[in-house]
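Just one chain is shown here, as structure tokens, and it is the form predicted alone.
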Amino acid sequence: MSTLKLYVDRMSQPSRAIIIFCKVNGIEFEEVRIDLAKGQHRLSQFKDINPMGKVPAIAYGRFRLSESHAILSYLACANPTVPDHWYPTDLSMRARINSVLDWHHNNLRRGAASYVLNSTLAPVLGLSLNPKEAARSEKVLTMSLSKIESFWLDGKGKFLVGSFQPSIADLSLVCELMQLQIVDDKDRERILGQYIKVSQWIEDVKKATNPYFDEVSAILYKVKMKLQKTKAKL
């Protein structure tokens, strides 16, 4: 019987995602680490699984996927012990989960993982900050924050579209936010703060998947504590 296997790195936020739910779920995987500092996501034999080049992907037997919200959707179909509140297969909440994700790349995604790499993580990547690539992306991220606040958690439900339990778009878009305990702390609060909604979103969706969230994201405050100590000797 083949196993599933999971190409990612835990610094990558949609990798996070994938991990984490199947940990939650009780899905067993093999962690195939392509490690992104190092370019491995650029070595043939990775190319072999992603023709793309990027993470995450899976591989089960000769079947190969990638696109992390395509990743999710699959798993959570194609495991029958996934509870149905992962992406339920009511068409109506199943399309608003799919609003949610789609909405997810070109928007909070673009601002965010920009705002975090040309703010703060672009020296572990080798390459150089950038404050007004920074600052335009940020903007893209406040207003996506914005949106968050006022229309995707616009509803009785604690989760995204109104939901009373997670699904894979809470997932996959709190893992994005996740990337920001890398910054420092006092951007963090200024960027975060003032969403009240999507602050108390973002905990409760670690404690639904809570051991596992805080397991796979450790890595984040190990890179931020790095980072510190490289900036102190400056």
The other form holds:
2 protein chains.
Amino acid sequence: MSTLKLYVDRMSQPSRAIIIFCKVNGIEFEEVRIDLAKGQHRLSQFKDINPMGKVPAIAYGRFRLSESHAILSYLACANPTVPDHWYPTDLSMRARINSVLDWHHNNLRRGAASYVLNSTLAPVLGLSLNPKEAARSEKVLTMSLSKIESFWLDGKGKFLVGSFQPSIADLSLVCELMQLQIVDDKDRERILGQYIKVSQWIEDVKKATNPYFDEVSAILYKVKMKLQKTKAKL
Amino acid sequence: MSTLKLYVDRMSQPSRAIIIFCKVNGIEFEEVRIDLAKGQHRLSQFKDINPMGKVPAIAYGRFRLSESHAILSYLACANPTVPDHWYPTDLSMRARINSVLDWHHNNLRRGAASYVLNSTLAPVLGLSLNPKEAARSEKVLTMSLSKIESFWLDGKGKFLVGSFQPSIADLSLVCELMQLQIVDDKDRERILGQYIKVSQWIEDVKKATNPYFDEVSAILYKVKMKLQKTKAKL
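Same protein, different condition: the form predicted alone was shown, now please give the form predicted in complex with a further copy of the same chain.
Next comes the full complex, and the chain you just saw is listed first.
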């Protein structure tokens, strides 16, 4: 049997979602770290795995796959031991989960990733902070949070699209939001504070996926401490 | 039985993809036009269908769904008469098609939609042209075309991910590219001309989905003529 290889960097939100998903569901894998800060995603040996030069990507025997949502749904379907709620076989539930995942690309992900990069993370990657771009992204981010609060979480259950148990969409979106841990506490509080349902939902997804969620997200707190030390020296 | 309602504007690429898909596969539907130029997507009666205020969206009885890729995969799975090649049940083929669809959001779609808007279409929507943004989008667009040419079309068959027959990904991406019809001929030639496989693939997808593809795309030529007349008057 081939081993499932995950090409990931835990600093990448979609990478964390896939690692957590495998651990929660007892899917065996080998974690191959592709260090984004060192530019390892641009090396030719990685391009053989994913010609797009992005993490996460997976290899299973000769099969290669990139794009985190495609990977999560593939892993959910290819492993019969994964409980149905992660990616329901019911067509209309699955369609609504796909709808959140598609929406995510140009809403929450675009807002959150760009806000964190331009407000906080840029120096770690050898780039400059960009307050103007950070302000623009914050608008996309808060607009997205407001849609999650008022629409995607507006159902009977406590998870997205009214589910009573988490799906791959919950995991993907909450991993995206977790990166807000590295920004200044008062900025995070300003952005997230007003969304009561979103805050509760983040806690519910963590609870449903711990201890793995916290274990895989630990890197964010390390980076935050590093950033705070650098700031203190200035 | 409920009637499937498609809330669409044929000026929207993903709307066209869904209409063509239904026509090709003999899925009955009622087309409800949401005129984007008149701002009908922002009206409260449409927000009841899709709170995100975007087309396309569908309603089938009490079921509501937005996001074109989620809609296409739902329609392919919910209608047993749709041939398997549109959204294969084979897990690894389906995963690779999902991977193209996920990639599309922040690559071809972002580049093409923004390029057409900022170089040509803005006045139709009461906005201003933005040559700087058009130039930036053209880079995303050509980078995306180059990935389609060298990677997504690098297989045995003539369709994406090496398929011998078209999938929902072919339809989604080619509908996106069709909007380039409304830009200046020499601009389109400059952008598309160098991609031999892409140009052949566009023809192959049209051929596989005609006469519906041309019928549903006809609106683009009307808008182009209108734009040319306005230009001639200036």
